[in-house]
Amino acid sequence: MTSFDAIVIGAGHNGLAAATRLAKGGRRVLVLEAANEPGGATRGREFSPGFRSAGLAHLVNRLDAEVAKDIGLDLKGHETLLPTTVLDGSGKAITLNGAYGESIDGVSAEEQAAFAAMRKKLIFQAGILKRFLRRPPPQIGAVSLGDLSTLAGAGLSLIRKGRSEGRDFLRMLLMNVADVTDEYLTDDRLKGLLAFDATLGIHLGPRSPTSLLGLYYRLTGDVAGRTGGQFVPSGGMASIAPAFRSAAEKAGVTIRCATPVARILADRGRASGVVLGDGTEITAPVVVSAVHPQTTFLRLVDPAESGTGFVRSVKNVRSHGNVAKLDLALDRIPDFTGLPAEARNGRIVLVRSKEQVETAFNPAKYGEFSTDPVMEITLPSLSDPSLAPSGACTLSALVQYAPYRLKAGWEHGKPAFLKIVLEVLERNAPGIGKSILAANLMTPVDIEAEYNLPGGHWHHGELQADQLLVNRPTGAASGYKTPIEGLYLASAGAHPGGGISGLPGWNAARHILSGATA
């Protein structure tokens, strides 16, 4: 058998930018994946008859330039930024235009000036925390030069801009997105889509203390430049998963698919390769674990090797999934009241106000999914005429919140969760029922079964303050390395978090490249 210097597992898109930067720097790598093809939760599947998904994702607002470049990433489309349309049931819109809003339609202009004045402000507040994300978090006790550079480059921006905006802000960093939008904005729908981004895919509402780091989050990503774009690549979100394999085999990366892993070899804390399911053996120095962590602590590695103290912290990871995905296949395009015709393509999201963002969270937390729920769309096959037959249209919603443990169980309330979406769909396109050939919508358990994720969590573990930077996925494992020698994390469940990104992959295999022992 070939021998490789470095085995990653789990081709999404974080294990092949891993395998691809490892590539790059000299090593013979390989990659091995449980599906019959690469992409992980940015691979495509047929929905029904003639309509395909593309995947859970339906656009693109962090893939890192950085990384695209180093790695020889061929994605295009990024020249063209994408609307975003809040429709709130009035049939009154109000589109954001360019970057999250560099302009806006449909708001008096006091309200845009309001805007962009906290909008400003954000921009400048993410970027500090920008900082962090393309480097390992600084380790506690082991601080490296490169991390008191960026420490000190994070304060300086701070000095620069005075002594009020460093006290802002310490005081913004751990508020709350509803407070924050209430200092700022009149405009009810504003709010809510505000509130609805700042805890999308989050186990928190827009009232929740820290809420406003989800929003921080999403604007550390920028498109060719410009923090807060959004695109969808030319050949649509289907175009992701080939593009990244292609870098890596360009790379000289082996890709092994329907190869699943089940067991990583270590003895007495030292990787030393993986056994996969059919028994066979494959020895290598390095093992890069592109999968959730949890996977890779509790089904993949002897316990006895990590130590029961950092098992218990990785079962403790947070990481069930609050978020539904729905795929329609209708027989036309929907016509959605109020919406502009040339935001067709870009991002429709329905929500009212920040209220209705903080009711739909209630029910969550005892286990129950929300009766008004709020969503995203996208309509994916404007982009990709191939996911859809002539005339026809997909459409892709993002629905919260569903919380992975449902009370009544995902069986029974599945199809009344469905009824409630389509009813929220209806009253917002009216006849778009009479036009849906087929509806496909995954809670949190079936993207655990489809995907492999744990819990149906898309970041591999929440983005709260807790599960973030030196503690994610947790304390002894937040450097990418782990307490087994030659074992490295590099799925989203690292730092910095989920998204399209490719920094998790990256960052790590760059850490390996280093021969960093921290």
Contents of the next structure:
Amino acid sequence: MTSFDAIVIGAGHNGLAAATRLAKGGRRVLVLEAANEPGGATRGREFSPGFRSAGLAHLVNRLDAEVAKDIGLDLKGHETLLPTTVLDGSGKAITLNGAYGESIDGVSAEEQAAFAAMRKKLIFQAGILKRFLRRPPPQIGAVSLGDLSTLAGAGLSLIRKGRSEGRDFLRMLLMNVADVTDEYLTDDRLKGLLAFDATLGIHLGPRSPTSLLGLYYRLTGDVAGRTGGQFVPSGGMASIAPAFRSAAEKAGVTIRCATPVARILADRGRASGVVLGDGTEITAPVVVSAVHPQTTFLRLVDPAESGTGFVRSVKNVRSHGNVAKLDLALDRIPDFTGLPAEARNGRIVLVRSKEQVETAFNPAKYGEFSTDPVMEITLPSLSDPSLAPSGACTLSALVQYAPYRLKAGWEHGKPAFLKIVLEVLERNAPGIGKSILAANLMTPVDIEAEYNLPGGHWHHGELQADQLLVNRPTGAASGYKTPIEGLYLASAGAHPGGGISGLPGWNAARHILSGATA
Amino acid sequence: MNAMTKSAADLRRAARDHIRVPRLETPFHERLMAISEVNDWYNWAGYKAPHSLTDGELEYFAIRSTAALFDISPMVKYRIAGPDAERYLNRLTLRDVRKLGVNRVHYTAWCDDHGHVLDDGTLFRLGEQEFRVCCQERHLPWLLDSAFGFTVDIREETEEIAGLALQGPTSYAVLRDAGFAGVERLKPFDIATFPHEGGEVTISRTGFTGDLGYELFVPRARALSLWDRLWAAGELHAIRAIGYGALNQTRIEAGFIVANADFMTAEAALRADRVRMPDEIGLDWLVDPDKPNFNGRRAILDARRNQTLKHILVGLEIEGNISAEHAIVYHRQKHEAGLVTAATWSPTAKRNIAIASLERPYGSKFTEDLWVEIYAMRELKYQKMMKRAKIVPRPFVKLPRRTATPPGLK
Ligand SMILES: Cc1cc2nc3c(=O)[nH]c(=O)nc-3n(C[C@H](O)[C@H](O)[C@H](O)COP(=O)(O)OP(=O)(O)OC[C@H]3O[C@@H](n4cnc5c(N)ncnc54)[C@H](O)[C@@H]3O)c2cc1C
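Could the form predicted together with its partner chain be given as well, to go with the form predicted on its own?
Below is the whole assembly, all chains and molecules, this chain first.
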């Protein structure tokens, strides 16, 4: 049997990015994936005969260009940025063109100017944070030269903009998105969009303190160098997983699917390999866990191998998802009232105002779903006709808020929530109900089961101020290394966080290759 | 209370009633009250406990010359049981619990993830899957959080289990005459159970005095009858109830340390530099790097390897006869080297002894030319004395009768 220098658990895009970088760094790498196919949240599946979903993720907005280039990812289509259209049911649409609304249709000239000013401000501020996201988080007690230059760089770009910019950055950093939109905008729909984007995938409402961070996070992503851009690769979202897979295989990585890892072997603070579901032991000096940190430390590693304090902090990581995923099989392309034809292949956000988002969040605090939910929609079969029979269409919606821990239980709640979601769709696209051939709603509980993703959480752990940087996922396991030597974290649960970026995996691999022991 | 079926929060809530009464009375309070001549009570972990009952000196000599009865009920006690109890405790504590036989006791300590000592205590193995931990501080939240991933049941039993220490050269004779047949077979750190009033009393040959002695545990309801049984049998053997003052003198002689007196426990320390690793308080011998992983292992071994240990605990012999409690220790009479955490004139050793925490390299590299500065209050005026101190091995008092089996009756 071949021996491996490193075992990567989980063939999500981060696991594959980590594996590829390690292989390119000269390591013999084995990736073990529980599902029958690689890709993690980008793994597609047939949800109704003849209709396929391309996976949970339906847009790319933060795939890191350097990562893509370094691992040799063959994905095209980022030249075409997709628009976002906001629909509030009035029939009057707002469309943001280019990268996060470089131009906007559907609002007054004054509002356009206001949005431009706000966009400029937020992109500048997000640019400062981006320096910290691109590299491993600074390590408390061991500040490196690189950390210093990042800090200095951040400081410099603030100084260059003058003192008031620095002050404004510190003022806004932990604000809520609702107040920030009020400072700049007047149009409720635009405010609603920003409120939605700031909170999607996070357990916060727009009025919750620090909710602006979610928007910053989105704006630390870019597509082809354009901040806030979004695209769907040519061939559709379903081409992402194969692209990561073939990059890995080209680099010499061995991938084994349908091979769940049951345990990580560790003894007295050192990892030495894994035990598979069928009891097979595979040893390697390096184990990279590209699955949820809680899976890693509460299920795969024997808790006896971790300290009580560490287990406590891992248990305390908040990771209950709020996003439900709806896949619809439609017998025709739906007709959203007011949606410009050229924006049909882009993102459609159904939101009336930031108050609607806030009101949608309220019940989620108490374990109930929103009765007037907000959502973003794409029509995946438009860019990838293989997803639906000809003439038919698929619709993908990410709906918020659908709390993982539903008080009434999801067996009970799901039909009721689906009915509500379909009613919202019907209001915005009259007649859509009649064109539905099949509907598949995945609550966070379903997502957890189908994608081996605890809590069904977008980021493998809340992306909030207390779970960022040196505290992601938790202090003693930040910066990819863990209290167990030879065991590293590399999923969205590690720094910087979730979304299809490749950064957690790639950073982890670079950390391992650097030979840093700390 | 069951860690397997209830949440940690529920268990914590259920077990915190002890804070509702500012001064709890132990199951023996009635008897202590009746004996107490001086009404000298202090607060031991929320319980009313005697500092002395009659006369400190007589109480001291009861421990060293006859038999002394000391109420240890306020000691915090946990029952830990279940299929994973051994594995759980092995991860929790420093020593290898696999080596602790059934009906044996060992002294041990436990640390947080940073290798800082949370407490020290004794671990009783009552059965293959059943243990009792006795210690100074409450730890239920820590114990419950440590149970994640183990099939183990953890119960606070401080209130329901009464404890007595019977210590001194005639302590065995007292037990024998009280009818505990077979107690002579107990070697140090052995445990056995004996019938008492239709129930059981657990007797271990353990103690905090460095003398021949035993500790007895019974359910609260049978506490007073146990006391009376010992008292009646002890009359001929000059049994005397004692308070903490006398006990403290003997424990210093024996070289034992007390949590939050000789070191700050990691959860009680507010200041970052007050916490201590086992090696810094003389407990390095408890750390077993060869056993499976345990809390603090990596930090402790790293500190050893990187030589970042900052403190050291030493025994001191000080010239003169004035107790140096809380005196500052100096090197060459000028460089501050540490603090005396406990001190007493030892009537048995006839030496002025102390336990001190020194800041390395004092005590590790610089072991000569040490001094303590004693401030003795004399009629509203401090008399300052610089006294020579010498590092000496602990225990200061070593008594062959502590370990002789069967106990001699001389
Ligand atoms: C509903 C939803 C919609 C989203 N939409 C978008 C979007 O539109 N755009 C975007 O950029 N991001 C989106 N995200 C976020 C993004 O999908 C995730 O952050 C990202 O997939 C994380 O990648 P990963 O490789 O770290 O983990 P994952 O993609 O979760 O992959 C982890 C892999 O590990 C495997 N695994 C788990 N346990 C084991 C085990 N014991 N043994 C072996 N293998 C195991 C899993 O099967 C899985 O394949 C969405 C997330 C959700 C939940």
